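Take a look at this single chain in structure tokens; it is the form predicted on its own.
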Amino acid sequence: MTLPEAFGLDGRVAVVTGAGSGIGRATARLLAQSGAAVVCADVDGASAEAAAAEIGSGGATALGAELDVSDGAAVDALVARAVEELGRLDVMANIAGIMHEAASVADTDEATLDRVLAVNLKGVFFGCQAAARVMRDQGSGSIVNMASGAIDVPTAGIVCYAIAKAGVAQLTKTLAVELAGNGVRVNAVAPGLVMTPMLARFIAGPGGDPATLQAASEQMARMTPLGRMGEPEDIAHAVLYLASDASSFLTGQIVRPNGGVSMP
């Protein structure tokens, strides 16, 4: 197999959650550029449709879908739609996630804990579950989950986010063991500091001050050995690697595109 063939996704079908913006949108775009038909799902239906339209304008096949990943029945229905309309499911990229306002463990309210776990952990679980049911019978497939550098570096104020992402890491490993005999691989990506719309809102709130964001970006770049923050495309390339045959001997692993900010 040549190098381009190893990374190619011709004839394959991918579902990407959180595809309306940030890492999810960059991933949906890259998987399509690599040959996959892509279902772009996002809780913001208009953003999902816009992502699909952008991909479609480049000649690839893409569908947009509004999806709340915390609704297990809705996730099942989306995967069923992908199989019905596109014929199969080869890649499930569980990228949708939310951040919460900074709060210590002692001061975190139960509603915040429930909301973050519902999206960031249960949402990934539901995506894994729906994909696993299709892929184990199909005898092939790759599930890629979005973890976070927060699983390695304890950071005050984001406990709900961190424990959800730590759960994603263990879910990934457990499912990898369960599905290995069915020809299905399961891996996760744990990004470092990437200036996405979600991170921008966390730092400066909706429509945050550009000067605040610039100062935060410069500070985070200084914290990273490579001297810069990541771009959504940096993380999308890691997802493509895990989705493609280039990683055919990789399962149950956490890939860390983080600029060296943690080296566990």
Ligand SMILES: NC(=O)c1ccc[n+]([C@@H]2O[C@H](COP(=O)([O-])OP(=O)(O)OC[C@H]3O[C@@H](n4cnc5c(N)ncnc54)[C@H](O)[C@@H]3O)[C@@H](O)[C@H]2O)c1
The other form holds:
Amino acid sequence: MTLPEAFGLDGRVAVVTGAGSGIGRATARLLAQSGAAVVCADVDGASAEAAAAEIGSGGATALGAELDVSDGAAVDALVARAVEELGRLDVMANIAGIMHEAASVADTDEATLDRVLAVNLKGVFFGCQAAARVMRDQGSGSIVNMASGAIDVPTAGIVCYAIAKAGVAQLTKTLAVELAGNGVRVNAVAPGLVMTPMLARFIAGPGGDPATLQAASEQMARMTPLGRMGEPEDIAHAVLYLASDASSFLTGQIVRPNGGVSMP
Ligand SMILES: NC(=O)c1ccc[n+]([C@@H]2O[C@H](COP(=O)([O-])OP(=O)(O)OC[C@H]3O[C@@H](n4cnc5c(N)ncnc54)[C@H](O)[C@@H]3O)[C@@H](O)[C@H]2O)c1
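Next, give the form predicted in complex with the named molecule, keeping in mind that what was shown is the form predicted on its own.
Then the entire complex follows, led off by the chain already shown.
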């Protein structure tokens, strides 16, 4: 598939968090295929390096970096490294995230609340902050944050995850207003269900039973108007759209690749 020029990222530099697995990995790969030099960052340093090696073997420029997004100073340092080694920052894709074991509001423990907010909300906040400081001086850039369909469909048992993602949506809109005058756009993606390692662990536990996962996938596909679950590439395509000039008139928006599950 050849890309129309507006979707191309030639000469651009992208940082992708959570690039070691699932949606982040597919996004890092696609942004690189579209012409960007990509920094693949993940708390699992080996998976970040593997993503960068895979992208590099395809001929694109990629750096792997171990990064815990809940550490603001480390996020700042990673963005500074991207600018120092690759010259600029055009795309910040804040994709890293975690799920937690199902628990009602009444039964949620404080450690789980703190951990999920630290990674899924503060981690995105730190990524936005570091990118905003570079991009506002540069006078251009696109920040893409990973929200979730959980912001639209309240689901018992995932309150920590849902409130973090709702915060990401509001952070996205606020920052979009703040940076609009600097030529920087800020949008979010709220995916429906995608069978990544994160969702598989949530449904069936670590190393979960394939039959349980298959049955859950079939049930989720039946609940989806388009009749299937999402693939990581479905979400990566939405990120590419928001990262590229193809979306140059979009800011502060939540794009929902979800097969039609919710239509707010
Ligand atoms: N899979 C879905 O159905 C779905 C739906 C909606 C939203 N999302 C969101 O998409 C994003 C990617 O999820 P995925 O499904 O690809 O999961 P995944 O587990 O496959 O990938 C998440 C990646 O983030 C990394 N990570 C976790 N904590 C981190 C930290 N503190 N710092 C840096 N990296 C960290 C993990 O090591 C992993 O590589 C998440 O934000 C998730 O909430 C996923």
